[in-house]
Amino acid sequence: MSTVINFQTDPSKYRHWRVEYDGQVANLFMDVDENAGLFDGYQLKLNSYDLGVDIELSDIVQRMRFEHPEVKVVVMQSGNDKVFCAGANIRMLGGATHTHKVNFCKFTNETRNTYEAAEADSSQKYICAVRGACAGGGYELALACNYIMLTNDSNSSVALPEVPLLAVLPGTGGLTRVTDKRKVRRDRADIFCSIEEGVKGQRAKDWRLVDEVVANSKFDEAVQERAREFADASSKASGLTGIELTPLNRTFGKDGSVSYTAVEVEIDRASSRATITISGPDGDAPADMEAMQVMGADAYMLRVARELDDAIMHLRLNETELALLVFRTQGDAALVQAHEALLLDNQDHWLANEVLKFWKRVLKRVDMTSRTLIALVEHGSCFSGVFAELLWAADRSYMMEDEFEGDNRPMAAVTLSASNFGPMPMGNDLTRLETRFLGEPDAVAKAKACIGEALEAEAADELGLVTMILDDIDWEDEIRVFFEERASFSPDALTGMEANLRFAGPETMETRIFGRLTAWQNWIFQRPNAVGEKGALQRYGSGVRGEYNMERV
């Protein structure tokens, strides 16, 4: 699977989904083209999906928020009357590299989390209308919706059959959402996850696997009636007009570098490093939200978020052997503050809200990226507000202290804003500063008292905002030694260590989903019982069951 994966798409290119807009309600149909897999070697039969299908879904969910804010309810349904979705394509999983499988599961989790949060973040409620078999990842699509309706016929069921059929686990939060979100009783969940055929009709409702069961003859009418009811009950303003998410301005260099308008990715393969530089605004902030809406996708804060998001996904899936991601910023911090202030001062405006919520999702994607993350606060940098979150998402941060010979840029500084104290929580529902200073609420309060100040090295160090401050004499050597040492460690051990350390504090459904993915599924997908020559994934569909090593480990 050496094909470069492109995460940019638009409705004119969709092969697997279609959307029909009806005022406050959007009907989203999954109708997978079985001959349009992302890679060769498999067909996407029975509405099964691969990463390409999910890239389209991710794009739809994003466009629903920005291009169609008038939508209050989204109805997810199948374009195939006999099957809702058979889940992730087994042939794809059987032939994929381990790295691709794990990154695929991570991306699909992030997509599910995004539309699951759409009701709370954007007042867009997702209904899943299940007709036909809804198995594995198909049921996980449903589980991430806010409300599940199931038709009551002999063919329609919900199932998580991964353990009995494939010797793996649901990869997109299925086990966790069944117990933590749906509150299914543990012994019933044990039965549900141990049977191939799934659960149908009233039993699915009684066990809380779905919210409503409707006779097949009345199903379509009931779904649309429920959608209208939810839309009428929504507190979201009506008649909003969206903006178009135009294609990103992106070019690739021969060395693997990627250039956007405000984000630059430089690749150093010899050092196993990618450096991501964010450039500050080149002009004043829009006068008001109406002016920002006219600018649309070109508005600076939205443009940078989209570019950084794309860069992170590209590096995850297409540059898997790079060990380090280094974040830099350069620009006028005061301009960054002004652009951000427009959003913070107008959070009741739908577009300001969406841009801020998008930044929350982008930063969560940074948190979940399995690379060593480093932030360099250099002279001329603009780590202000939401950009400063990268300092605490990073595993380590280094800051220039005092003047550097021959460097005429403004002194390195960090500037805090209201963004750092609530609007951008991590998956553990704490801010990055609260996670950083776990058990030290006074440290967070001290930092909050400095909102708006340009904190140079000594002040930032005293507040604990950076890992280390270095002067002109030590900067290059200290950074070089750290880069070389880190790139020499086992990537497996680093992934485990960093994931453990990044998510200190309370567990949430989100951290459990990702924790179980990286710990359990990462290991189980390596085991011969699943992926060996005689394993369940390899033999699936052959009529011969997998042969298992029966030792309990």
Contents of the next structure:
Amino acid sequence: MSTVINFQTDPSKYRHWRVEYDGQVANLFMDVDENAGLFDGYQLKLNSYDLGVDIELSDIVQRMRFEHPEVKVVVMQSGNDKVFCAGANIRMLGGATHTHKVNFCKFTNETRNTYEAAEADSSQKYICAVRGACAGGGYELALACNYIMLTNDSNSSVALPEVPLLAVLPGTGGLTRVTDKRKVRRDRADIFCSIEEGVKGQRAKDWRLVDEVVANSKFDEAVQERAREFADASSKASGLTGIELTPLNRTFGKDGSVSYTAVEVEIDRASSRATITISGPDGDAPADMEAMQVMGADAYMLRVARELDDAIMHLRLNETELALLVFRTQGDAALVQAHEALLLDNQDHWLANEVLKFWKRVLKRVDMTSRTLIALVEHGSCFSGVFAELLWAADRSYMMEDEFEGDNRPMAAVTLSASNFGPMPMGNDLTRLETRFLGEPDAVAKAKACIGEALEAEAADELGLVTMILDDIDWEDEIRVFFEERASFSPDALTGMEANLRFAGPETMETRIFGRLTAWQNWIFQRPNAVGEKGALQRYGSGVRGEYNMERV
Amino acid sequence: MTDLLNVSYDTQIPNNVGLSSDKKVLKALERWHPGYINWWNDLIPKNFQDSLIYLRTAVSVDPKGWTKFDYVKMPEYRWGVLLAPQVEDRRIPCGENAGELAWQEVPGEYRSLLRRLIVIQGDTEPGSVEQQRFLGLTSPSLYDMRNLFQVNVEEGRHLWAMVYLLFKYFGRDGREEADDLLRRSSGSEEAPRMLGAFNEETPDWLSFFMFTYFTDRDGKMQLEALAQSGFDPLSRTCRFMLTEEAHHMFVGETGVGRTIQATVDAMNKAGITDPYDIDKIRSLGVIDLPTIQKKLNLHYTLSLDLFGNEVSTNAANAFNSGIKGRYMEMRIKDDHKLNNDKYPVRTVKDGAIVSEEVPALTAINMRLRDDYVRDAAGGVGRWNKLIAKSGVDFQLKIPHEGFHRQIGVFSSVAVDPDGNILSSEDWLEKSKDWLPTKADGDFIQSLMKPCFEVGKYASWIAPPKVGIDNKPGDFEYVKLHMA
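To complete the pair, please output the form predicted in complex with its partner chain; the form predicted alone was given just before.
Everything in the complex follows now, all chains and molecules, and the chain you saw is the first one.
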């Protein structure tokens, strides 16, 4: 699987989904083209999906928010009259490397979380209308919706057949959403998750697996009626006009570097390192939200978020051997603050809200990236407000102290804003500063008192905002030694260690989903019972059952 | 009419499974029975329910004396639960468990797969009765009416046979599935039958004959495969069902044959030699041969769809686990495991139909379909002999397997009856020559006038050469109750 995976797409390129916009309601149809898999060697039968299918879904969800703010309810349904969705394609999984499987699951999970949160974040409620078999990843698509309707045709069912069929676990939060979101009783969940055929009809409702079961002849009508009801009950303003998410301006260099307008990715393969540099704004902030809306996707704060998001996804899937991701910024901190302030001051404007919520998601994606993350606060940098979140998303941050010889850039400083104290929570529902200062909550208050101040090295260090401040004498060596040491460690151990240390504090459904994915699913994905030559995943479709080592670990 | 609420099961239901001493199954059947009778009564028009029909009833599994012919009202038909005799020391015939003792109880690991197979098989049985529910009204003779109802009651009995297995071996899930078998209904928007062909209409008698010849033959092949099951009760049930299924295909083959006979006789009598002189032939009150070919094309292709995808994981699993075998598994000379074997499967590659070797385990459906195609060719040959004997220059042909398919590799391409791939537009343009049109249907429908006089036959169908139970063609097969 050495194809370069492109996360950018647009409706003219979709092969697997289509959307019919009908005022406040959008009908989203999954109709997978079985011959348009991302890789060779499998067909996407029965509306099964691979990463390519999910990239389109992710694009749709994103465009729904930015291009179609008039939509209040999205109805996810199948364009195939026999099956809703058979889940992730098993032959694709059987043929994929472990790395691809893990990254695939991570990305699909992020997509699920994104539309699941669309109701709270963007007042776009997702209804899932299930007709036909809805199994495994298919039911997980449904589970992430805000409301599930199932037709009662004595045939359509919902199922999580991974354990009996494939010897793995549902990979996109299925088990966790069954217990934590749907609050299915554990013994019923145990039955549900160990039968291939799933649960249909009234029992699916009784067991809380779906919200509503409707007679087949009235199903389509009931779904559209429910969609209208939800849309009418929505508090979201009506008749909003969106902006177009124009194609990213992106070029790839021969050495693997990637250039966007405000984000640069440099690759140093010998050192196993990618450096991501964000450039500050090249102009004043728009005068008001109307002006920003006219700028659309060119508006700085949105543009950077899209570019950074794409860069992270690209590095995750296409540059799997880089151990270190280094975040840098360069630019006018005051301008960054001005651009950000427009959003923070207009949070009731749909576009300001969407851009801020998008930043929340991008930062979560950074949190979830299994590489050593490092932030370098250099002279001339602009780690301000939302950009400063990168300092605490990182595993470590280093800041320049005092003047450096021959360096006449403005003195390195960190500036806090309201963004750092609420609107950008992590998966654990705490801000990055709250998570950072779990043992010293006063430190958050102290930092908050410094909003708007340009905090130079000593002050930042005093407040605990950076890991280490280094002067001209130590900077280069300290950082070089750290990079070299880090790149020499076992990547597996690092992934585990970093994930453990990043998500301190309370568990949420989101942290549990990712935690269990990393711990259990990834473990099972490595075990011979699933992926060995005689394992269930390898043998799926051959008719021969998996052979298991019966020892319980 | 007997008292349905206090049915004495030991006498009312002929069985060789010790029903009266099996409290668990008895209780379940008692609960299910009224629903079944309601289903039957709602389905078949009342005057037929009250008519006396000369039916055979299975009363034992002794090959010599398993049936008894007598007049009976259909609701009082004795729906028996009959299994073929247990074969001592029977072994699982195929798959990874081949050679082990056949299962007498459901193996837990195959529970859901086995149940699904039984439910799908069970779903087809009442489905066809539903499709044929109005045909009695236009029956071309009492003889044919009797055959129709014989087929219907036996499909009903086959439903019982599957329901018995569900009750006996699958606990609560089985009971729910049994209820759903009565809840689903052919062509229903609310809850359609599981397989497409069982949601199509059977609008006329020629369709019925084609259905019993082609579609019931799929049923036969499925039963043959299930009769090989390592789950012994299923095997024994299906073995016995096969004896009844043979009659359904007999009705189909002779029905189409008699239709052809009436056509060629009428043509010869009128001195028409050109089988394509359709208007003239139709004016004789018979169905022209090209239209019979179109009906054949339709039912044959719908039946091919019932075999599912050519390459199938489910079929592979079923074979490998030993719960469904191949046609004549015991006569096949190989290791019955197929772990390293290949089987050729036709598929579409770059716009051409090619044959491809795939692991034989995954091609179980394809193999069964190939066996079906050979099996179905026999009767078509005999029909052609009838035509040849009459001197009319015409031959019925079985269309290419890729023609008019909704399921499997050919569903994505438009193939003509000779196996050429066309554009969808071309195909649609020409399809009126290959498949019955509305006008064809209207014409056939115009011939569907009841002929209820003893010993008389409608114009479009010849009398049978011999009657049922060695009775003559003018025997009163149905004593109609015309209240």
